[in-house]
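Heads up, the chain below is alone and in the form predicted on its own; it's given as C-alpha cells.
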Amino acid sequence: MDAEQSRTPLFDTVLKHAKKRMVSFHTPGHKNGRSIDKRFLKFAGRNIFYMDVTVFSEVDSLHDPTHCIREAQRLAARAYEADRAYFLINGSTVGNQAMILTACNTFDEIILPRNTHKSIIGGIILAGATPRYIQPIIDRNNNIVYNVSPQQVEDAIQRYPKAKAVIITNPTYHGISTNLEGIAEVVHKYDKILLVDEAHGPHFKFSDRLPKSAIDAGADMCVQSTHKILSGMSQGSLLLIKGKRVDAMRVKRVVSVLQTTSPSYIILASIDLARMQMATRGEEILDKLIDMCDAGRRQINRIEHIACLRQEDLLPGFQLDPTKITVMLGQSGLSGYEVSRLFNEKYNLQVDYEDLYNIIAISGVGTSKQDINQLVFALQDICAKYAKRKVIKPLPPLSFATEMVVNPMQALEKGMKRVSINKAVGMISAQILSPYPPGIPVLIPGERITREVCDYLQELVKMGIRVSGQEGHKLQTLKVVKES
C-alpha cells in the first residue's frame, strides 16, 4: 500500500479550521449553525456546521488550489493512477458536461451510445456539437440494455471520421462492462478522444473482482460519482485525466466555468476520505460487499418467478458489477413499479430505479448483511403475497432510427412551441422524451418526429408509463422547434 494515501490533507484542514470555533463574518449566513432550524439542530448536531465555510486561504480555493486540495487531488490522482484529478461538487453532471466541452467546439461531431445519461445531451447542447448515435445492444428476453462493442465504435468512427470523440458509458445502470479497452484501442486508432462516463465505477479502481476501471482501460478522461458507490456525499464526483490526447489546461478553465465558486467544503471533505477509504481498505471492504451481494443474488434466484441478473446471463463480451443487484421480475406479473411501491410501504426499503420489468438495488460501501437480507426477504413475502402468475405485457419495438437534422444546440436557439402529439409527426422535437424502460432517449432536440415514435409514446401512455421529459400527467403535447 502507498503509505501516502493514508494522509487526509483537505479533510485534516477543514477540520481544524472547525475546531476553532471562529466567530464568522464570511457566509454562510447561518453562522455556524447558529440560526439553523431547532428541527434539523436537533437531528443533526452542530459540528457539521462549523464544516460548512465559505473560500478563505486556511481551507484553500476550489478553483485555484495552492495546498489542501491541491494535495488532496494529487492523492486521488495517484491512488486512480491518473494525470490529474479534479473534485466535482455537482456531481457526475458537471464532469460530463466538462468532458465534452472540452474536447469539442461549436459542430463539431461526437460519438456516443443512444442510452445514455441526459448530462451527456446537456453537454453536448452547451458545447453547440452534433452528437452520432450508436444504437447499444438490447437483451429482449430480459429487457436490459446493454452498451456498445468496440466493433460497433469502429464502425461508428468509419462513418463519421471527422468526430473528434467517442464518449462511453461503462458501467450502464445496470451495471453491465463492455470491453472497454477494446474501445480505447479503437478510439486511439483512429487518433480519437475517449471520455468515459464512469458514473456508477468509481469502486473498480481496488478489486479484482470488478471490470477494469477507465483509467485502466485506456481512457482519456472519466468522470466518477463518488457519491454513488463510495463513502463521499451527495454531489461529490471525480474527474481524471490521463495521458497527452487532452489539454489539460482547457480542461481546468472549463471546470471551473462550470462550477460554483461557493463550494461545500463538507462535500469537497468526504471526497478526500473516500478516496483515502478506498486506497487503503478498498479490497477489504469491496471483499465484504461483493461476497454479501452475490450470496444475496443466489437467494433471490431461489424465489419462484423472479431472478437477479448474474455474470452468466449476460451476453459475450460484457461484464457485470457484482455489487448491483438487478432484479427481472420475470413471470411474477408486478411490474418494477409495483414492487417498489410495496417495499416503500410496507417493508421500509428503498430502491434506486424501477421500471416494467426490474428493480436496481444499489448497494455501496456502507451496505450491511442486515440490508441484502431485508431486502431477500422483502422479495420473499411479495413474491408469496402479491404475485399474479401472468407475463406484463411487452413494450412494442422501436428502430430509433431517427434523422438527425439540425444539432441539439441549433434546435434549442430556434425557439419551441408545444403541439399536440397527434400533430407533431414531421416536425423538429426541441425536448429529450425518455421512457423507461429501456431508459434509451425516443427523442432528442434536433431530431425529426416520425409516426413511428408518436404511436410508441401512445402506447406508453395506454401502459401507464410516465416518460422522463413530459409535461403534465399524461403526455398529450410535444415540443418542437417553432420553425419546423
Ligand SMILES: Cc1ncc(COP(=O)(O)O)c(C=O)c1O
Given for the second form:
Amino acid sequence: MDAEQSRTPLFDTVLKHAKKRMVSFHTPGHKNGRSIDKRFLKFAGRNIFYMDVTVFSEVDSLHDPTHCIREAQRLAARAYEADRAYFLINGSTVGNQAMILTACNTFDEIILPRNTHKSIIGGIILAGATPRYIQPIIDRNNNIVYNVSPQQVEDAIQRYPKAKAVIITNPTYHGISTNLEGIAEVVHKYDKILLVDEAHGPHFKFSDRLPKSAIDAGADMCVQSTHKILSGMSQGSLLLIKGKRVDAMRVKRVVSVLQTTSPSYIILASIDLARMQMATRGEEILDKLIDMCDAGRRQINRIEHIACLRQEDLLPGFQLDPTKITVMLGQSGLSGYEVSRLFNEKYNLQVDYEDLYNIIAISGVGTSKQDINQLVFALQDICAKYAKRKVIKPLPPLSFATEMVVNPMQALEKGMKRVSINKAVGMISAQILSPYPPGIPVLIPGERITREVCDYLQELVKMGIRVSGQEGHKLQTLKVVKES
Ligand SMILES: Cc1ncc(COP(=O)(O)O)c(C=O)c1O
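Take the protein just shown as the form predicted on its own and give its structure as the form predicted together with the ligand.
Every component of the complex follows; first up is the chain already shown.
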C-alpha cells in the first residue's frame, strides 16, 4: 500500500479550523450553525456547521489551490493513477459538462451512445457541439439496455471522421461495462479523445473483481461520482485526466468557469476521506460488499417469478458490476413502480431505480448484510403476497430512427412553444424526453418529431409510465422549436 494514501490533508485542515471555534465575520451567514433552525440543529448537532466554511487562506481555494486542496487532489490522482484530479462539488453533472467543453468547440462533432445521462446532453448544449449517436444494444427479453461495443464505435468514427471526441458511459445504470480498453484502442487509432462518464464506477480501481477503471483502460479523461458508491457526500465527484491528448490548462479554466466560488468544504473533505478509505482498505471493503451482493442475488434467484441479472445473462464482451442488484420482475406480474411503492410503504426500504419491468438496488460501501437480508425478505414477502398471474404487457418496439435538424444548442436558441402531442409530428423537439424503460431518450433537442415517436409516447402515457423530462402529471404536450 502507498503509505501516502492514509493522509487526508483537506479533511484535517477543515477539522483543525472547525475546532478553533472562531468568531466568524465571514460567510456563511448561519455563523457556525447559531442561527440554524432548532429542528435541524437538534437532529444534526452543531459540529457539522463549524465545518461548513468557505474559501480563506487557511482552508485553501478550490479555484486556485496551493496547499491542502492541491495536496488532496494530487493524492486522488495518484490513487487512480491519473495525471491530475479535480474535486467537483456539483456532481458528475459538472464533470460531464467540463469534459465536453474541454474537448469540443461550437459545431464540433462528438460521438456518443444514445443512452446517455442528461448531463452529457447539457454539456453538448453548453459547448454548442453536434452529437452523433450510436444506438446501444438492447436486451429485449430482459428489457435492459446494454452499452456499445468497440466495433460500433469504430463504425461511428468511420461515418463521422471529423468527430473530435467519443464519450462513453461506463458502466451503464444497470452496471454493465463494455470493453473499454478495446474502445480506447479504436478511439486513439483515429486520433480522437476518449471521455468516459464513469459516474457509477468510482470503485472499479480498487478491486480485481470489478471491471477495469476508465483511466486504466486508456481514457483521456473521466468523471466519477464519489458520492454514488463510495463514502463521498452527495454532489462530491472527481474529474481525472491522463496523458497529453487533452489540454490540461483548458480543463482547469473550464472547471473554474463551471464551479461555484463558494464550494462546500463538507463535500470537499468527504471526497478526500472517501479516496483515503478506498486507497487504504478498498480491496477488503469491496470484497465483503461483492460477497454480500452475490449471496443476496443467489437468495433472490430462489424466489419464484423474479430473477437477478447475472454475469452469465450478459452478451459476450460485457461485464457486470456485482455491486448493482438488478431485479427483473418479469413473471411476477408486478411492475418496478409497484414494487418500489411497496418497499417504501411497507418495508421501509428504498431502491435507486424502478421501471416497468425492473428495479435496481444500488449497494455502496456503507451497505450491511442486514440491509441485503431486508431486501431479500421484502422481495420474498411481496412475491408471496402480491404476485399476479397476468404478466406485464411488453412495450411497443421503437426504432429510435431520428433525424437531427439543428444541433441541440441551436434548437434552444430558436425559442420554444408547447403543442399537443398530436400536433407535434414534423416539428423540431426543444426538449429531452427519456422514458424508463428503456432509459434511452426518444427525443433530444434539435430532432424531428416523428409519428412513430408520438404514438410511442402516447402508448406509454396509457400504460401509466412517467417519462423523464415530462412536465406535469401527464405527458400531453411537447416543447418544440418555435418556428418549426
Ligand atoms: C450515468 C450518469 N452520469 C452522470 C450522472 C450525474 O451525476 P451526479 O448526480 O453526480 O451529478 C448520473 C446521475 O445519476 C448518471 O447516472
